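Take a look at this single chain in structure tokens; it is the form predicted alone.
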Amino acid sequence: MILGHRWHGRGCLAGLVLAASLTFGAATARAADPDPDLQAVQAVCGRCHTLAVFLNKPRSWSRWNDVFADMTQRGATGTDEQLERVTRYFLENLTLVNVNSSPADELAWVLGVPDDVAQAIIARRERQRFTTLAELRAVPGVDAAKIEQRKSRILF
């Protein structure tokens, strides 16, 4: 699934892959440790200013994307793949996601789950409004660990 987003013209980058909640210090932890997604935000964000300046501000994925085309005006520049990587790590570490409102693709990457199960937790809302955790895990096919995991990212 491909994300709306926009670096440089070079349209809609792949990877719209949202997943575990973090920390700024999980993030430390995890600089430790190489990831080649960080390691790219450093490279490409890093130019201008800290990490620790967007680190511990979740926002929506429609918000990052605001923030995206601002960076770009203001210079940011990258390879194809660090873009690439630069945006897959926004969306599995720092995006927020509502399951009573974001789409499908959303759902799908941010909670960890296939296709089918995000469908399931749509129709599910659709039915009924979500309003607990435990109402969300109790969806066939919705890993409890990975939802105690993102829980901080989950809104209602």
Contents of the next structure:
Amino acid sequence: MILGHRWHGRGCLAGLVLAASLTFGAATARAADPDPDLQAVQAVCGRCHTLAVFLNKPRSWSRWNDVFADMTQRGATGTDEQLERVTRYFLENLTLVNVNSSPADELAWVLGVPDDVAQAIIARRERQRFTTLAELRAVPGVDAAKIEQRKSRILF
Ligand code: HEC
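Return the structure block for the form predicted together with heme C; the form predicted alone was the one displayed.
Below is the whole assembly, all chains and molecules, this chain first.
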């Protein structure tokens, strides 16, 4: 399960199981303004320092998990719902993905596609590596608007 990957690995969030059941469909439901996921980030991560230490500074999902583990050890905590929102916010807004190497769950979250489309992307790259966003958009089920919006985080 991608959500909450290492939140509960060690430290004071032990036992909190994040969003194992969160479905892709649920991820698309959100109020227009203010963004409740960003509000959760503010509540969980803004307690000790400004969000400027990470907003607009995308990293790979594995590097974010290292940060989450580090911050958990420093005392970061939240309700299950807050951590689920934080996880989703990072995946949708601050996570880098490599269409030629990232695992299916990361492709699904970062590109905003269902699992079967993520699998189709993997099948396509096994036949032939992606070299352009246009090739990615050509995979059936890929949302061109989301790709446009997230293109700075899509690597080849
Ligand atoms: C209990 C206090 C606390 C909370 C809550 C907290 N942090 Fe931190 N964070 C720190 C401290 C202390 C540092 C400075 C560490 C240093 O200078 O080595 C830091 C530094 C950072 C850094 C810069 C260092 C790096 O690894 O790049 C990032 C990024 C970061 N925090 C992200 C987060 C995120 C994301 C959250 C929410 C999930 C969060 N923090 C919540 C205490 C906290």
